[in-house]
Partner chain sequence: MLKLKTFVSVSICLAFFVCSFSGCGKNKNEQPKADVVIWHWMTDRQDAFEKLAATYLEETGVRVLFETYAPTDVYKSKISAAATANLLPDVFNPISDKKEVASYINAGYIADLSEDMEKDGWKDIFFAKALTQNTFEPGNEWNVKPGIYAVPLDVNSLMIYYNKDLFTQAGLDPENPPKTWSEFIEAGKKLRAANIQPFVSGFGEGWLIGAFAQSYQWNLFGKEGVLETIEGKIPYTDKRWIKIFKLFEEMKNAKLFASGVVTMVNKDAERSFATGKAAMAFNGSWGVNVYLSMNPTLNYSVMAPPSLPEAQFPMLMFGGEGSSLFINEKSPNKQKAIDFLKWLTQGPQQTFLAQATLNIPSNKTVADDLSPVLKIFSENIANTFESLPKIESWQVNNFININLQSVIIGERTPEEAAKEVQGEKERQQKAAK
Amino acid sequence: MKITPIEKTQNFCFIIPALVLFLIFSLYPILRTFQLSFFQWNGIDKDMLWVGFAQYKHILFNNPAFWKSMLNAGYITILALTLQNGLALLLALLVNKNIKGENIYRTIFFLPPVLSGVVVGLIWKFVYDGNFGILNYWLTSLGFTNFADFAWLSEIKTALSSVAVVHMWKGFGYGFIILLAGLQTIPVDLYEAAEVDGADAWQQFKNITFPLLIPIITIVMILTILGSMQVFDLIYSMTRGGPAGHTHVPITKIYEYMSNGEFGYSTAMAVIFGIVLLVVSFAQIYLSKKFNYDR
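In the form predicted alone, give the structure of the chain above, and only that chain.
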């Protein structure tokens, strides 16, 4: 059946509202950010000084604090990719076994992600408090008296890991829900045939579950990378980048420069950070497809 020009026009009219919103709130800010990155601007005055690639050059070669924040974000991301997603997959496998009260578990596991990041950060800041924190109280009750007044968020050796734990606790629910949905799309007939052939639980997971979950796992990993690299509210509410900048991530550094009136410099930093995220995401997609193809 051939679509007439009038029908094509009518169909196009349905996407115009979404297209307009995309152009105004997505494409224009991206282009504007890229434009401002070539200017030295304080965000208030009308006059902007053209500096070209000077700010990019300074960030890339003369700003070790920014690359330190990138390493911090990478550290949080690696922990999230392994521990957070590993826990999410394990819980998804368990709930997918049609255990009693599975709906209750789904609600409990998905509760942390829907909570406000600032609220979660403030609650965990209280948990980690060195003077009256719940964590130190529990550790002391178990006999670990060395942690009686240990300040988890003020110690350089533990601050970043402490924040990473909170980030993983808050974020594993997303991966759990997505992985559980993926598990429920796998035909039961495959498992029944495998049992008839004598395959045990590990062989079923290795040859059926995992290969069919690779597209879902890829989505979860990309979302994990983007979410972990862009974490802001937790860190800002818990440490604000301290102690001595050891918990700064790129978003908090961008916000810091913007708060100091260096809008042009912060937008250049945002562009570099955005390019890094794109490269990492495309690399993840390429590697997952290659791995799936090789299998």
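Okay, that's the form predicted alone, but what's the structure of the form predicted together with its partner chain?
This part shows the chain on its own.
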């Protein structure tokens, strides 16, 4: 069917509202971010100083703290990809077994993700507190008296992992819900056929569940990577990047520079960080396509 010019105009009219919103609230900020990254500007001065790629060069070669923060985010992401998603998959498999109170579990597991990150951070900060914390109280009650005033968030060895634990606790519910939805789309007759052929639970998981879940796992992993690399509220409310910068992640560094009036520099950091995330996400998509069952 041929579309007439009037219909074309009508169709275009229908998308105008969405297009305008996209241009104003998505495209313009992205382009402006790129533009600002080439200027030195504090957000107040009338004039912006063109510095070309100087800020990029400085971030790439003279800002080890930024790359350290990237490694910290990477560490949290690896833990989230493995432990958090492993737990989410395990719980999704259990709940998918038609156990009693499936909806209650679903609700309970999905509670942490819907809580505010700052609130969760502040509550866990109390849990970890060296003076008043409930964690040390329990450990001491169990006989681990060395932990009486152990400051989990102030020790280099435990600070980042402690924050990562909270991040995983807060995040596993998302993966759980998505994976559970994915599990429920797998046809039951495949399992019935496998049972007739004598396949045990592990073989069913390995040859049916996992291959058919790969597209869903890919989505969960991409969301985990993006969510974990961009973690901010938990870190800010729990440690503010301390002790001695050991829990800084890229977003807290960007925020630090932005709040000190380094608009140009912080936008350059944001562009570099965005490129890193894009590369990781594309690599993830490429790998998942390679291992996709359908192919």
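The shown structure was predicted, so the numbers you read here are calculated from the model rather than taken from an experiment. Positions refer to the first chain, counted from 1. We call the rigid core whatever largest set of C-alpha positions still superposes within 1.5 Å between the two forms.
Fitting the two forms on the rigid core leaves the C-alpha of residue 16 displaced by at least 2 angstroms between the two forms. We note a C-alpha movement of 3.8 Å at residue 7 between the two forms, with the rigid core held in register.
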